[in-house]
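As a starting point, one isolated chain is supplied in structure tokens, in the form predicted on its own.
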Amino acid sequence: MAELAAVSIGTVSNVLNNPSIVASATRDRVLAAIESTGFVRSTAAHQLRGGRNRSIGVVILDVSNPFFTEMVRGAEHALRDDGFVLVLCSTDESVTRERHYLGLLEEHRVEGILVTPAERDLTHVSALASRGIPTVLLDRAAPGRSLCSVTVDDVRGGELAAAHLLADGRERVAFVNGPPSIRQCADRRRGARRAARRLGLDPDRAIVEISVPALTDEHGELAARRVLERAGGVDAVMCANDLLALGMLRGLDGLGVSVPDAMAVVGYDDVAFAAMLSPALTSVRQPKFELGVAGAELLLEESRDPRHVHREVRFEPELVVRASSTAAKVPKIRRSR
């Protein structure tokens, strides 16, 4: 093969495993050799000689929540010009699940592995690092920079929806929210409060927190007769991802309750259907590609680089505004140091 392209057997190898090295033209025509000569390398083999293949995995918490499908792209449009191929995990929240594919992916000795932990507790992920695995958190931080990760500030955005219901004039703001266990949930929820202080409101009065158990929409759905059901007059509805609130939304429109005239909706992440709902959701919107571009580039700087200090990655939420609140000027909030 390396006689047929001209080229070194180095040369050969470098394309196979370190495409990034070698110069476009040359690399063609060793893959032109590679495809008329029907080779099929052997990653089981190639696996045992150098110790890693060439793939990476992704443990996530919902594979159907478009919002990781998005950060997933990122990620993938990162690695795969060097090679890579993505082993995709869906825990469903499940921590005893997360762990189920970490052990098994690290068995399969992945080169790295990126993961939105289902748990606060990081003990059995930084144990991953500890062996030798790079390992980089996707949409969480790390304490004390023991890890890579990619964030977006969530009690920002939790203050951006409350504030943008509360400053239009709604008195009370239901938060549909998932399990506290989920750090973006919590962050989220402090966010709501903070907004509702700032403005002078009582949180405990101006915010009720109803809890779900799934960040689905059939919850959502589920959640409309409880919001209905709070005393206090709730005339608002803040939902921690688009999920619940497109069935926050069906929900409310299965009881007869007109959004939003008679109540408003927020949702969180922004993702792809979020315009095309009706009415057309607001939403607090999080660059989600961006957040797996990044994490994969974190996880090739770690691979790679011996000197690699750990950082996090940092990045803004915006509020997006559309039909199913009143299109209300966000406060100017003061953000503390």
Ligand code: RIB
The other form holds:
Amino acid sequence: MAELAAVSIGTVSNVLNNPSIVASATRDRVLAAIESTGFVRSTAAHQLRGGRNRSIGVVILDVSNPFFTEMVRGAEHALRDDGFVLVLCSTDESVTRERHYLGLLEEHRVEGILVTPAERDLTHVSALASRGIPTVLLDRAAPGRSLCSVTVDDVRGGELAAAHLLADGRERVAFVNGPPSIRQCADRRRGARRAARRLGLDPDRAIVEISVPALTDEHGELAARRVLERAGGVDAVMCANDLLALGMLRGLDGLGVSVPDAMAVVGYDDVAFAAMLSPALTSVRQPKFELGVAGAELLLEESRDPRHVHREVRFEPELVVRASSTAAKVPKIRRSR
Ligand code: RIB
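May I ask for the structure of the form predicted in complex with the named molecule now, the form predicted on its own having been displayed?
Okay, now the whole complex, with that chain kicking things off.
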């Protein structure tokens, strides 16, 4: 290869690993020689010689959830110009699987990790960073700025969803939520209860909590019957994410419940399909792509600057009102006392 391009082996190495220091004419000659010989370098061999493997681990809760795939798309957009490849791991909200994947990524010596943790305890994630692997939390805050993180104010998001329903005259809101071990679920619950209190309502009565084991459309559909069976009646449903809301709409339809007239429905994330549903889904929009870009940029900054100081990049949620929650409500006939 070097002979073919009439350069030294060191110049070929520079073209592959540090092209900006090679004159463009020389670089073009080496690249032409590489193409003509069909040479493909071995990252493993390069790594054994102390080189970098240009890979970034991305650990998310559910690869079938468009919230995460859009966030990963943002990270990929921010990293590809630097020659990085992403190694994507989906934990299905399993702590065991998360720890397994983090161990594999460390063995593969990835140059950094972006992770949405499946549990509150961040000990094993922080340990990675302490062993020299830059690690950034996606959609989760780090206690005491121990790591960089990109987050959305989920307490505010939960408040926006519940206030929209309660202020619209709905009297009891079922909140279909995931396990409190997922911080986003706990924060959205806090926000929903804060909305009830700020409207002068008893949160224990205004917010009827229905817990599901995972934030999937299947669990949303199964929860529909549980919503209808709650004593005292419920006239609105707030779901912890849009997959749950998708399943809820399917379940209510199957039970002959009209949305929004008999039951308003609100989701969370505002993923692409939310606007395409019938009725179109009201949701709390999270800046998914921007979250991924910001997380990747923090990771690049940390890997390049030894004086880097960990910080949180925080975004605000936004309520997007659509047909699933805006019936022209028929005033309830209030029984005379
Ligand atoms: O990370 C937990 C949830 O937060 C995910 O299901 C995703 O939808 C986000 O909203």
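In this text, rigid core is short for the largest set of C-alphas that superpose within 1.5 Å between two forms. Numbering follows the first chain given and starts at 1. On a predicted model such as this, the values are computed, not experimentally measured, just so you know.
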**Asked** Taking the rigid core as reference, does L319 move its C-alpha 2 Å or further between the two forms?
**Response** no
